[in-house]
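Next up: just one chain, as structure tokens, the form predicted on its own.
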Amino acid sequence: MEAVSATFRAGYVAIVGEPNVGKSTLLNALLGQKISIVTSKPQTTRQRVLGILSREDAQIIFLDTPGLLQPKYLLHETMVRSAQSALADADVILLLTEAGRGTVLPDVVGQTLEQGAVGKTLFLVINKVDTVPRDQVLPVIAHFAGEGKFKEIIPISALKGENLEDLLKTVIREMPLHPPLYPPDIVSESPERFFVAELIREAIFEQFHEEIPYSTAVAITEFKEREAGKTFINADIVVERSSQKGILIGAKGAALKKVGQSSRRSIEQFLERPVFLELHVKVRERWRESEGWLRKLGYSAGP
């Protein structure tokens, strides 16, 4: 094993914000992979996601966060306490917002860094940048410049690769002196089954509008890798009413047969080999409001 430099740094990042400014987009930008879904809809990402930057000089664990909102349901709860754990094991704060939002931070934002922030470096990071006028975005940055609130304010564009080196250089200052704390050949430690489950309901907000992907939940039931042939997956697609079942199904089964090639085609790509892949749609009402079953399906409901 190489030595590690006596100047290698390492530590977490948690990237935090209002739903939809593009913390999973500037997450996989980071890496150069994908690894968190995105879709052009609000409150995709319900759990942190641990994202791993290995580099010659540091060794950046990122630690992409569900959007910050007021909670109207028990999961909406675990999501705010997901990224309420991410800033207690953050060495850095990245607080993302987005150039067309302003200079007005949500109230849920800043009582959250009032509580999580504390003690620890927080950089203001405002993305798309490329999405409106230049004279427009100098402002926002003299407003937050003169809160004196942030160590550094980035301006960036996820999407476009615009300013990223400046920003991981910014950050990487600010990690403490310490060999890496991974592997520099993972990137997540997060199983296979959990992005399985993530792609699927990536598929599924992109599919359907409205209430239909927010009432959803994937659960990965079976995972047997072969040797030889494709890896078989089952998986059950968890909603809270019949008529939302019948709605994810659709006219003789379309709708989730849609579903299933548009996943898959995902998941093979992201596992690099063939899958076969069964989804099975089952009622479990309120479960958004149940301890129980979000516990069952991965979400904590805990402290």
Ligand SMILES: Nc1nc2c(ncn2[C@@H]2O[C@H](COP(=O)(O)OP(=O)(O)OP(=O)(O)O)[C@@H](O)[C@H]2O)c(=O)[nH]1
Second form
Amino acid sequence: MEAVSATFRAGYVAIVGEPNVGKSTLLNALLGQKISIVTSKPQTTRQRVLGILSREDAQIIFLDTPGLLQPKYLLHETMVRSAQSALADADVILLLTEAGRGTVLPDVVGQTLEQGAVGKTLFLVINKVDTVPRDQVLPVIAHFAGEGKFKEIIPISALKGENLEDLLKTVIREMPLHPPLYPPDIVSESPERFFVAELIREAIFEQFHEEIPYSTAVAITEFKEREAGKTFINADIVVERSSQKGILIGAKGAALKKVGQSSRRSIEQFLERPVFLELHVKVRERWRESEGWLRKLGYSAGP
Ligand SMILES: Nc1nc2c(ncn2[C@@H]2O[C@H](COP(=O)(O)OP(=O)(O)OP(=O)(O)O)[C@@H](O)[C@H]2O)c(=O)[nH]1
Ligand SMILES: [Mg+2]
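Any chance you could show the form predicted together with the ligand after that form predicted on its own?
Now the complete complex, all chains and molecules, led by this one.
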């Protein structure tokens, strides 16, 4: 094996912030590959998503996290806890905010960092600078610089790819000198079925409104190669009430069919092979409040 240079750096970087500020978009942009789902609605990400960037000089393990919020039900609590656990594992924390938000940081963000960022390198990353005039960003940077809480303040556009190389260089400088933690050819460590469930959830988030996306979870019940080169996937879409089941299925099954069509396309793109996808809608009353259901659905409520 080739000796790793003494200047090689490797470490963990947590991406945290309010819902919808572009954390998952940033992860995907940094990796140059979509591994975390992105929608226009807040609270899309529910678990931490690990993404590995391997370069000549460094390996950075990014942790995308659920948006920080004031929990209203047990699922929310598991989301906040998984963001906290990413902070605990991180060498560097990127607190993401969006340019239009100005200098406002909600209490839950401040409190989470107060507990979780002690002894860590903390950067403020101001995303979506493409949405506001440049002269609106400068006073925001000046305000946060004046507070002195952040080691660096970096304006970016994750969507347009603006200033990302700069962000990476600044992050790598803060990484510990360490040999790679993962083989250089892997980008994530979750099994394919996790990403498949997420892509179905992404389609549901985009297609439905109001409480439906937030009341839905996806469980893969079967995932196997049945014919040569074709993967057969069976998934349960779990909702909280039978009225929601009706909406998801739609008149003559039209709504569910649309979910199937759009998620099959993105799953095939992700897996780079054809899939046969079957979806079923199941009612699990108040699953978002049930420790047992949360655990079965992959949202660990416990430590
Ligand atoms: N204009 C603009 N939109 C962006 C940018 N980054 C992200 N977005 C959009 O913001 C929305 C939310 O993006 P996500 O990446 O899902 O945000 P998130 O922080 O992961 O959200 P949660 O997982 O819900 O906490 C999507 O519609 C993105 O396309 C950006 O730099 N500029
Ligand atoms: Mg996200």
